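Next up: just one chain, as structure tokens, the form predicted alone.
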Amino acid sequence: MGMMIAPVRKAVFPAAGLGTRFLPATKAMPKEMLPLVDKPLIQYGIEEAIASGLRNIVIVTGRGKTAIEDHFDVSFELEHLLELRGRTETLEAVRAISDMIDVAYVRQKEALGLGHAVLRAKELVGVESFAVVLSDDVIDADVPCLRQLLGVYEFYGASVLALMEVPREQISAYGVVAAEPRPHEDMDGRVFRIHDLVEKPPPDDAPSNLAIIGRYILTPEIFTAIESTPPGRNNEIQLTDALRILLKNRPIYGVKFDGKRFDAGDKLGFLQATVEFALKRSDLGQAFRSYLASLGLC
């Protein structure tokens, strides 16, 4: 292809949704931090985007964001105490998390849309190409979904979002693409060029089956087609939209990514994760096991 494609170093993690279907969990807490057998939603991409090569991490807070913040700094008191205790494996999974990745915050002072959100990052990404990463879509993939969506990026130099295939009755919640398959050598039937994108479709005029999940990659033209989108419902800016608006002058890929994707935005879809991510764990995984053969459930 000749041309050098910039890397992408940085990661917008929007964490300033009200978190209503968690409620009254999420009454003093942001549902990122809501864990996942014991450790907070948002810390899964996190490490999703550490895996992927990316270490500059921007979050887009609202009300209670110290506990995020709090979360990802030092926590002096906590490691003296760990280590007065001999408690080494604990004190190193607490530090790792301070010492993984420069983070940078900025406030959405009202949540008004995604697009919104990833708006509010503009001066801290900078004119640069960089990714999305939504916590409430936890997947658990060989390869990070981040990194399936980099290899297609690096490729083509354009923007890239996450697809799976949705039941058409659920479609309904999702934005959804029209797009036709592009060959790829390492990934094969699973690249796509997109054509068009509408937010949450009746299933009958939904262009496909493909919904977007929440990993982007987008390129810095991004930032001026938000601040040109037209707020839709509840007053929100909608980054689907936004990614209508960039099509118009810049083309759009699209990865049916290889992984499991659990919407832990959705108490049931939460509950699911919680279960099959205790059940993967070295430490708890055989004896959560037998408990559920107990139950007389499996």
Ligand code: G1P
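All of these numbers come straight from a predicted model, not from anything done at the bench. C-alpha atoms forming the largest set that superposes within 1.5 Å between two forms make up the rigid core. Numbering follows the first chain given and starts at 1. First, how it differs from the form predicted in complex with 1-O-phosphono-alpha-D-glucopyranose (G1P).
Remark: with the core as the superposition reference, the CA shift of N235 between the two forms reaches 2 Å or more.
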Given for the second form:
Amino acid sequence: MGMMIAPVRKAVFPAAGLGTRFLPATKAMPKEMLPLVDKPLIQYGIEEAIASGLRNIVIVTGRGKTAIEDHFDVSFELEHLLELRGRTETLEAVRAISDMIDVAYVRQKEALGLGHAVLRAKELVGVESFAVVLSDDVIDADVPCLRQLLGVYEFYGASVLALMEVPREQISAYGVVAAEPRPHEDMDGRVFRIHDLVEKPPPDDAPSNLAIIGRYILTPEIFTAIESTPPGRNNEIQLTDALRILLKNRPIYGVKFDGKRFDAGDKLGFLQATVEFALKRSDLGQAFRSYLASLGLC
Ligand code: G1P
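For comparison with the form predicted alone, kindly provide the form predicted in complex with 1-O-phosphono-alpha-D-glucopyranose (G1P).
Up next: the whole complex, starting with the chain shown before.
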């Protein structure tokens, strides 16, 4: 297209939700810190951002923010102890966390919705396009999901959302789009131009079976759109509603990404992710597989 599109550098992680679906585990700890095998949920998202070329991380925190901050900080005591004990591999894993990112925190005092959380990052993001990652959605993919969205962003210079087909009976748990496929280079059939969006519609009102999954590339005009978004579903400022306002002035695209998504914000989804990630691990996979076989489930 010959247009100069500024690279995306920043990824915003809303992490101020109350985590009510995981109580009592989330009473004193943010749900983003729940571990899948041995890494907290939010770290999977951050590693995806890094693998997609985004190094500036903005975490929007609420209650229990210290656990998240400490996790991405240097822990001198821990590193010293691991060094003394000669636990080189663990030491490297622990160091990699604090080495890998440049992280900034901003506070969302009240859980007033996803749109409201994203708006809290306005000053830190500035006038540039950025990514939003919802840590609940854990995506296992050969090409990181954010990278797939960035490819489409780099082509159109417009906002891009991750999309997934979901069964009708589950559609009311999601933001849903009305969209039309766009022919697109090597991603034919997976890129869509979005015509409308609705947050968690009753199944009969859903414009399609294409749900929004928690990965977004947003142009900075989204902030003004959020500012003029009234409370919607659950009386919260919804990002989907703000996107609908943005759509009046700017095109929005969607990508039916390639990869497997787990809803780790749901107990069953969390267990599924745990089992599949454990089976993939070189240090655990075999032993875990024989254990599962010993249960004689099938
Ligand atoms: C949020 C968004 C929704 C989106 C979903 C994806 O909802 O509001 O549009 O479909 O994430 O996981 P939540 O699941 O936080 O209620």
